[in-house]
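To begin, one chain is listed below as structure tokens, in the form predicted on its own.
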Amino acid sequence: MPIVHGTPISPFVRKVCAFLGEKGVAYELRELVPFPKTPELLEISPLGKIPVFEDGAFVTPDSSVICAYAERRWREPALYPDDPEAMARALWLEEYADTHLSEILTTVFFQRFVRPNVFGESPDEERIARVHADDLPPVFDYLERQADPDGLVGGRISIADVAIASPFGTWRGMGQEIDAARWPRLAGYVDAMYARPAFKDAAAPLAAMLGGS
């Protein structure tokens, strides 16, 4: 059985787990935190990041690389579009999710969970307020225009949906909600994604962790 090395805190670990779930691939999630940067971690992930994927003798880091590998390892159902334009759109949304969206949506989690529980520091509530007031609205406005509960690209589930929806697991885990009156399509889209078995399963370890905190 393939092994996903990482922690449920990470949206990138959740991305890989949801991707494998959509593929119908059974996997083991094995706890690995990216700090300290031990020699053992750097041996399998030279950038010191998670997730790391182990499939027999094959080992690779990076969620995008892992998903691309899994697409070719387990062909059906296909989660990358065949059409060149659709493929480009899906990869752009994956990039947007992995960079800008993930950074913003994990800020509340970092401030209110990681800082006190890992670093023994108080949350920066001013930073959280700026996220809500300044950072989130343009991002949610953009995603409101893209949202489709059947799939962001071509009306079917793809890597774009896996990447975009995954950071919302951390957001929802901290009790944050999307203002459905302001962003109804986005709120419905995220609800639809987390109603899917693959996303329910991928989000469950984080929910269990927060519930026990």
Ligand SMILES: N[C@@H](CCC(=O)N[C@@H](CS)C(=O)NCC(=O)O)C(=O)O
Second form
Amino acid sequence: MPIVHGTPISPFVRKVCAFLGEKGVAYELRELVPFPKTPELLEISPLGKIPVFEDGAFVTPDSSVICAYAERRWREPALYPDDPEAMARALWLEEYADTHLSEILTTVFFQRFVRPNVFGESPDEERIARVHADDLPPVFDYLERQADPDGLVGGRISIADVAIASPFGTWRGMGQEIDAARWPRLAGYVDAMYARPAFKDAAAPLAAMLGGS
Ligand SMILES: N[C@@H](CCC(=O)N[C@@H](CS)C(=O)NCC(=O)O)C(=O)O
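Can you return the structure of this protein in the form predicted in complex with the named molecule rather than the form predicted on its own?
Shown next: the complete complex, the earlier chain at its head.
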């Protein structure tokens, strides 16, 4: 059985788990934290990041690389569009999720859980307030325009949904809700994704870690 090395705290680990779940591929999630940067970690993940994927003798880091690999390793159901424009849109949304959305949605978790529990530091509440006041609304406005509960690209589930919905697992895990009066389509979209078995399974380890929230 393939192994996803990482911790359920990570939205990128959740992304790989949800992707495999959508493919119907059974996997083992094996605990690996990215601190400290041990020689063993750097050997399998030169940037010292999680997730790392192990499929027999093959090992690779990086959620985007892992999903692209898994798409070709387990072809059905296809989770990357065929059409060039649809493919570009899906990859753009994956990039947007990985480089921008993830950071915003994990701010509360990072400040209130990781800083005290991992680094022994106090949360920076000012940073949380700033991110929520300034950074979050334009992101939710943008996603409100993209949201489709059948799938962000072409009305079917794709890598775009896996990437965009995954960091919302951290957001929900911290008991946060999308303001459905302001962003109704986005709120409905995220609920629809987390009603899917692959996302429920991918989110369960973090919920258990945080006490079933
Ligand atoms: N581009 C990478 C990003 C992975 C990533 O940033 N993982 C975080 C955990 S959420 C990590 O390992 N951080 C440790 C570090 O940056 O030193 C991917 O998609 O897998």
